[in-house]
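Next up is one chain by itself, shown in structure tokens, the form predicted alone.
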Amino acid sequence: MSDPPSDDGSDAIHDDGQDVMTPAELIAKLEEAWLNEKFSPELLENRSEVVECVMEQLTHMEANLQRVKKGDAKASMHRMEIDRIRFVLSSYLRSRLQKIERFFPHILEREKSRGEGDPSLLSPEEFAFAKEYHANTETYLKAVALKRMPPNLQTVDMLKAVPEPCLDSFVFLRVKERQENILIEPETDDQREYVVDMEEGSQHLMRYRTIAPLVSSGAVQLI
């Protein structure tokens, strides 16, 4: 990865008012959330914060092209470095509105349900799409459909109507900080030949629902 434009080199990025990053290591958390959320079977909790700060990044990193001479190579180089990083923003930002058009309704309630001081799956925005998207199917069922059906089944619950997402798929996943006795197979009796221990920087394909947990803690990357 090229690094971006910068005037002298060594920007440093604040993350949510508290960590110092470079634009190196901001890009490089994106890309990280990208990957989880990209083969992640549910939406992952939102990181509005590397989003924000991105963006301010792509900013900034735009401010700085204008002024470089024309005929620069460097100037080429820097504008595909821009472009990749946006095409990872949208389509992070894409993976998780399909997630919450998919399974809206166990999404709603999850966040319905969470308690005080536990983090929210979604961003402000997010939530707002998702009610509207929630109200706007339940009132197209109503008109196309459920109006037309005898009274006993004019309604419809959206929990039981809609799938949940599939938390035993398998997954690719690359292990950043050593891991020891993972139980592979929870539901086995004997579960002493279902662990695993796992050693930084190996690759392994596990069930999703096993190390849902280290992929939120940051303890494995999805790939």
Second form
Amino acid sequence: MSDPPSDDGSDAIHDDGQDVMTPAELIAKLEEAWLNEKFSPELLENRSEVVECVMEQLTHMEANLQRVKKGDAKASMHRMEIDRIRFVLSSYLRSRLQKIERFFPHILEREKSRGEGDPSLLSPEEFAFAKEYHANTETYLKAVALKRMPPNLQTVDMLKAVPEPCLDSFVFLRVKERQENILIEPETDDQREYVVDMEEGSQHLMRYRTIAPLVSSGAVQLI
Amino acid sequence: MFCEKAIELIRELQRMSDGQLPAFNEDGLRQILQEMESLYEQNQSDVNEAKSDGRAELIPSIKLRHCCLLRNQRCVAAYLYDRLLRIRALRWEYGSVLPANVRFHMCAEEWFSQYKKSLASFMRSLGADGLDITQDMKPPKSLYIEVRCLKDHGEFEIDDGTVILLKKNSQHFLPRWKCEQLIRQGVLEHVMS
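Alt. form predicted in complex with its partner chain, vs. the form predicted alone above:
The complete assembly is shown below, putting the previous chain first.
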């Protein structure tokens, strides 16, 4: 992917707490997060620092585009680049929002029982959205039906009513960091569990549950 | 047979598997609620009798009615929730303002309005000026697209300063990103040759 236009030579992006990144590295990070989120059955950890940086980068690119001579051929390419990045970012955020809506009671429950030092799954804005979605839906169900039901049936346990993400779904992945001794659970009764080593660069089709921690650590990339 | 009406509601939605929103079955809902009330009252009186007169043989019917009550509750909740999901899809399909024929079946104005607000809040919080993530639904394929004008829309300025007159039935070769909004609003139509 070509480097985005940065006429004033400001190639460095500071990602809080991490090393300085080039725009190309930032976009690569965004694409990784996007693919992981797209193919993972559950909501992954929020990457709001990446989102923030990409938004800034887009603003920067738009500003640069204004300065390019109108009708210049380069302008179309840069325009396309901006559109592509905006698409990936929007798609990433949509993926997350859809999962938040789909699994809202479980996500909110997880957030509630999160330890002090544990990273949050949701950005503050996503958390607000999730809470509003929950409250809105409960209010609606109560007003339209539940409050007209017998006294002992006026609540619905959302945690039981809304299905959980299926962590046993199969996902395609590519190994970024070599892994040893990954335990594979038996599929049928006459199979036995076994271990595999996953070589760097190899591709696999496995149950998400087996490799979930490797996705969050960045050791594998979902494809 | 108990719970028949509840199953009917579920089937109604199942029949429209493409995500369309049927009219709100107010009548069906009312019948189910009435059934629940009557089951509950019968159970109340049977429970009292079983307790005071020690009539343990009433317990199986109490259990049956309770199961039916739970089933009705579950079906009603599922019916209403599935409708909400379909209504939610409308916001993503049509945007903030729904066409009249679609709005007609909703019967969940308050929920929809709240949902719109939450979504708008979230989108505004992205970056410095917000990001409309209901746009850019497809990866950008080509820079320019052929569009036909479906209704008169007046003058339209594109990035390099040229002004296009959008007259009904005129065709233009325009930048894709400029047209997206107008295509969704039904002003322009993407011509695929």
